[in-house]
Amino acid sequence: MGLASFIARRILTFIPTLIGVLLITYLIAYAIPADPVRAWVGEKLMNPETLEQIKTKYKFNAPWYEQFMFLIQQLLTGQLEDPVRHRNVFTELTSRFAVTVELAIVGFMFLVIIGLPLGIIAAIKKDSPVDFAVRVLALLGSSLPSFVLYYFLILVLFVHTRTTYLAGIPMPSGKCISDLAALPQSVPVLGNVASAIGSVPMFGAMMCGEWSVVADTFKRLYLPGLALGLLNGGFIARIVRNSLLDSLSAEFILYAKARGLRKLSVWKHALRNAMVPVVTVLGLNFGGLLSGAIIAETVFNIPGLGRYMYDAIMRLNFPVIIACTFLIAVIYIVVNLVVDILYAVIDPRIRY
């Protein structure tokens, strides 16, 4: 089977997999033993004819099917409204969505910097106590309280030493905005697919070049980013670890050995093949950062894609539930068909 057929194959799997999980979701929200309206409006503007009002515009008067449908429907016509903030939930989504993709973009670098040299260091001092120390580092990652570490860095770095910030997202000048958002009137193609890489502040600011904006992007988000590489950096050590001693015992390895290749190739070849499982874990990591780290976005009180779900969560609102959870849905699944398909890339001995 070609890759082309893989694709498509894959591709076909989206929709009910996209069903399933918001169908699960729903039920989820569904049964739980609460009033969402009133949560929605709150006490102060609750009276019967509001409630009533929503009730009827949101089919919560009809079965739970009606109610799943009639959300299903808002969302992929684009019509869905946030009845807390009573704005467009996809408007929202999109602006809250780009602050977490430069979250993600810092997370993930500070990932790869921390989990990847650990590992190959591991890997060439096994059994040493540099070895130990990475696998501390790892059990620590997957066993400490995520808020933990978060709440100490904000005392270490900012209540103590002011080395960082932690309020506001940087935003390029009024003029780099409109003119992004002309792109698409002046090149039909192109300038949709611009439009939409500037509509992530920091990339905007880099097209515009602004890059004093791009700077202070870092200075305020080096600090959840930091975080969330410690949190997982550990793990990625161990795997980048394992996977290399496990390539590195394979009978390949032995042969370049007996062949006389240099120890700088050999590790090459080693590094390569070893690789595949790392992919793997870090595709689902950056998918994950993508998701929405809403315990991060929480704490560091960075208005993204995360902190929009909890927000939803607490006031039961179930149509950002829904959105948020079909954007995360396809996420994943995009992550994981890219990730397939770069191991053929990595090793050609994979095929489709």
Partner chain sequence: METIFRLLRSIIWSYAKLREKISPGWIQKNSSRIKEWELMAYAYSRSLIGVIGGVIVLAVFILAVIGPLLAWEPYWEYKIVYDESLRYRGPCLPPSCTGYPLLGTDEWGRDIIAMSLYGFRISFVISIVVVLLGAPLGIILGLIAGYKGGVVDEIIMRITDIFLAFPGLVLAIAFASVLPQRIRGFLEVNNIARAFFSGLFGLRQEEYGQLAALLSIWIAMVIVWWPGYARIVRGSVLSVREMPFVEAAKLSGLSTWSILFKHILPNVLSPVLVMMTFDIATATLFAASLSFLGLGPQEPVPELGFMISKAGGYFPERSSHVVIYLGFILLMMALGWNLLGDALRDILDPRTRRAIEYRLEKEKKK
The other form holds:
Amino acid sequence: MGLASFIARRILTFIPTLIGVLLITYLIAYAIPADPVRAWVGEKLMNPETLEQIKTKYKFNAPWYEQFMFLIQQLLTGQLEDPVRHRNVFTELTSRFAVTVELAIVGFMFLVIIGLPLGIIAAIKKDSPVDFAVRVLALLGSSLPSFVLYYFLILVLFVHTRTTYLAGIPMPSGKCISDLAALPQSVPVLGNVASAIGSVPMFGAMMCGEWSVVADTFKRLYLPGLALGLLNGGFIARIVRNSLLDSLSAEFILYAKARGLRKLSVWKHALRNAMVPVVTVLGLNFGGLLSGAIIAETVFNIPGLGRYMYDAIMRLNFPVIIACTFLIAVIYIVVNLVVDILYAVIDPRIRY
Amino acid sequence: METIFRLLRSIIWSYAKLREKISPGWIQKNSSRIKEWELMAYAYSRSLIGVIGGVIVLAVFILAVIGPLLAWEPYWEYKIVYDESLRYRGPCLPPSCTGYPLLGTDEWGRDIIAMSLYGFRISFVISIVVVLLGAPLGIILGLIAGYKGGVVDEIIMRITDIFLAFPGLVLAIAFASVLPQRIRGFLEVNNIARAFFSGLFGLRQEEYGQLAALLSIWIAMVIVWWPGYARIVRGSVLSVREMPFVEAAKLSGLSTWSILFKHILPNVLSPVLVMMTFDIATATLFAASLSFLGLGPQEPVPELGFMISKAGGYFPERSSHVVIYLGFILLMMALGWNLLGDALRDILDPRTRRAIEYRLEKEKKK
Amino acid sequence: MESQPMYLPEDVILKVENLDVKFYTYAGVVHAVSNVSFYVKEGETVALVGETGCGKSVTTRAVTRLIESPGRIEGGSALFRRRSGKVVDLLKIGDEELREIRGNEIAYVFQDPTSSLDPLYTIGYHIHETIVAHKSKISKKQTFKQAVSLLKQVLIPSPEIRVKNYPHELSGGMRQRSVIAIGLSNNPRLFIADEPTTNLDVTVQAQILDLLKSLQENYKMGLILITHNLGIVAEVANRVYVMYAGKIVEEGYLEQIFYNPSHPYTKLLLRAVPDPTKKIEKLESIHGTVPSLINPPPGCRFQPRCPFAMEKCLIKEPPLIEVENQHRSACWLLERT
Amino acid sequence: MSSNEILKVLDLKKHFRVRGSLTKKVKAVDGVTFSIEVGETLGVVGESGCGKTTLGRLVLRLIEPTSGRIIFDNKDVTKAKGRDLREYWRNAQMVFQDPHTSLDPRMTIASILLEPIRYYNLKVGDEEEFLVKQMELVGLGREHLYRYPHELSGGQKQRVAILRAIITKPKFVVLDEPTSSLDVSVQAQILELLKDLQRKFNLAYMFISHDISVVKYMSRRMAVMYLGKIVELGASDDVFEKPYHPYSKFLLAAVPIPDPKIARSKTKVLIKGEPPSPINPPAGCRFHPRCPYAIEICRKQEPPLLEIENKHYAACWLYHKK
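Alt. form predicted together with the partner chain, vs. the form predicted alone above:
Next comes the full complex, this chain leading.
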């Protein structure tokens, strides 16, 4: 009952945050003492007429706040255009984000596979060699420059064994794509949702049953995913370990034993109570992955969100920068919200 | 271990004796404090992780200070101009081959060991300064937000939220691409600043364009660095401010600022210190990542991340020795701080305190 | 290997002898409980009284081996008459048999009901779990029905609603009642209440004590009550064991302890508590503090704080000396020379 | 106002806003009036949530009152600021419940004790000698002066906290459950120390506690609080022997007596239920939902605090117009 109003309240408090993010982005971009229009058009195509045309279109001659309002208005109505590629920003952003989502999911999978079991084992075998190894893994993971690890995994798994490849992103067949795009017409609301989920190639392929594409996607992305998992898995394992140790030493565990509960039931209490801090860290990590792993995308040549934004900054592409920041801020907000809701699911003390 | 404890203890005691000379009775009045320091020194000396971390950090510090003086090859000389074969020459290890360069060269034929000596200074200075500027900013804002509460808290936390909603790297990219031209202009006309910053980074004064790039990374990082501190400090302040000793201090006549700095700050500092130690490692890698993306200084400045990114283009056929060696150096720089932070967290943990206290007593008796 | 059948007098449920518990901490070996012996009869309330750290909680926890590392039970025996009539030594039986006894034949109430209850599960689920752990064939519906009737028994208003409540939704008093209900879920023979009212208000405390007394009468169970509050002891106990620094210093029937205390510690303790019904000019205070159990003082452990200490007290630990019938006290002053 | 009164509190109220709600209010203290004479102890008893701790902090202006007046030593300090407030605090101090949290763990005992001396610019001559002398007052010595709080026992810490409160030579001290986190044998030491200091310095105490036995032992007069209000006030012996308010009757009957004969012979009167939350308390007399003697008027109108016998007040309609 209170959940809806809680979400509404949270979204309300996030509106100023969102506006602040956009405003700061814009002001930074505005402060650049260079001529963005030149950067957009390129020296070759430069002629005074086109320049003037673009300048009027993007209100470059108006005061900064009018420019800003214009961009925001375009953004919110979904009409924003990428002045370099001359396409709707959202079309491009959607396809880029879909790739980032794929990478985030694969990376997250590795993170969980590495982090959770290691953390639990380390807690059970506290102060043993395994525990120490987890500690070292966590320290190494946070000390290793990510790009160096990426190069090494490429060296081992690409150059030497060729179990992956470093170009392109597997897409479902054309028929599948058009089928998914047609869904909203046949099924009203659910179809829209399905179509949106299907726009992530991996999910689209799953929906069409094109499993070879899914396998290919995994083959393409497991390397960066593994790298992300290795870099943060140790850290996650440490969090799991510490919070499990905390909950194991809680009084209610001793009381559960005093009640003569079987071992399995006692562990159930311990594990569920240990989940709260773990969910936060995992949630924020997933949010971080969704916001684009720029370096991983650069090294592994993945056309994701991070890379898109990086290129946009390099070319002073305001509309794209604004759109990307908007998306990233929204991801931050949504991830925080989801983490809060998950809290409430795990812990009945938290009710909104 | 024992020697390290003895060394730290003699440092503590010579400091204490110095204070005793200045103001007699100091040792007696501060006997508990000295005991506290000894306890820390003991706990630290018993932590293998901490000692290794400390040794690495000390080594990095020394290399960072003397590195640029030690470097036997100037970074601005491109050797390949005289000898094209020096480009990405592999390592030359003693048994099989003797001579120069030991671990190989980079794309301009420069000895990578010599270059890394410059790199130490650059990475070290950036990481330390970012944390030393960013943390206090966040701490002060967090203190005010947590203690004042109400509207002030709301405003500060909303601003913090804005910066947290930005992914750090993206914001830093944005800053790093905006600022250099302005800073460059400033350095061009201001000789003193130019001399100061070039000295700080161990670079030539002519490199002011590159210095501007470094400084903009710096500023960008400071700006994205404080929100984490503001949040953690605010959280701790909220719990400490409810402690009766804060009310007692009010009744003892202390003003709000005195309470903030004499009672609240010292009691929220432990987690912040641990976080700062870890953050120096993160900042080192973060700065390297920015340079890796090409947002930092360009040729000929031997910044580690930038050199790795250059070598990456020839990886792995010709340049793996560069990536391995420079990657290892970055790893060590970060690892040292991370190990130290991990040990510090254990040392400052009140839960383990009693045990340490007792073991020290026992040790002393022996 | 079948062990010898152990002997326990007919009406005794639990008989603990020479219990020794040590904690192997970094700071050294804490001799938390040394050489403690006591017994509990059917339908009897036994109080263990003492100040913080005197070992009263450790004693009762040790009885069902609820001592966690670094603590270790070093010796002694705890004979317990099971529902079947079989007498077992709780300190020696296998883990599975012990599990069957815990929460089933011996129930606990820990000091703080808030931290004993898992915040993530409802009160009903706690009861359900406790029943299921000891009865295999029982449906969830049945256990919840049982839970409702248990909550009714401990006088929780509208138990049908409360059974679905989470611990944080209840007040402190209700939480303590729920914990008592959980304890009753398998009709225990022995009920151990560790400071059951310490965090509660006086009026609620009176309600809980009243409830415990009436339940004990209905269920005919043995009750061990651990407390530092002599007022509570005076209200509910039949027999009293006074503990100091890990040892029992005096034991006897309630009236013997209150009207004829023979150990200096008991005497002083009784005079340190303000009795609101009497006019007191000055409270007796025991100077000094409780000794460390890592290096306990030589001889009698109370000797450094005792106004009557003699030379002998410094040298030799006094044994429990009989004062009158069932009333014994560990003090050299009572030694008949 | 009689000249002998050191503190007078008139219709003091504190309403807290409930987080996330605009209308709900916690009426922690809701219209409390009392006075304390020079050198006397007023005991305040009540159960958790009755507002006794809030009252202690309100009186000392550690929490800002919503309304009402506080008059200290014939000066209105309700709105005192800056210099005046400091002057008030120099003369009115507090000892907190838990000595583990009321002493800053990062300061030595000496620096804790020097704070009030330095911030109130007290002239003490040689600081160390002064502190040693003061420490003797509470039974501690020079050897404790340069230690950290964690190096002292609970009782010793509470002695330091008491010393900090009286080091500025105040006239009035609020004692907020000063012994409830201590053991019985140590409690007796601290209570005797407090009585001793009161005699020596002619201190007025406001002794707040949930332990009625201790309050009765310590104070000449006592006040019983229920849901933010004083329901009974009078000489401790009178209140204890002949409570008027039904709540006081239940409360006092519930006190365990450390004497088996009395404990078992006393008639059992158990109150039903637990104190309701101070958020939106019941209308009329706050105790009426639980009161077996409640009459019509109790549901509608709040009873005033009436003098029933010589200086023995109770807020109950049962005694109205008799």
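Keep in mind it's a predicted model, so treat the numbers as computed, not measured. Positions refer to the first chain, counted from 1. If you superpose the two forms and keep the largest set of C-alpha atoms that fall within 1.5 Å, you have the rigid core.
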Open item on the list: Rigid core superposed, CA of Leu71 - does it shift 2 Å or more between the two forms?
Closed with: yes
Task: Ser291: Cα shift of 2 Å or greater between the two forms (core-aligned) - done: no
Task: CA of Leu180, rigid core aligned, shift of 2 Å or more between the two forms - done: no
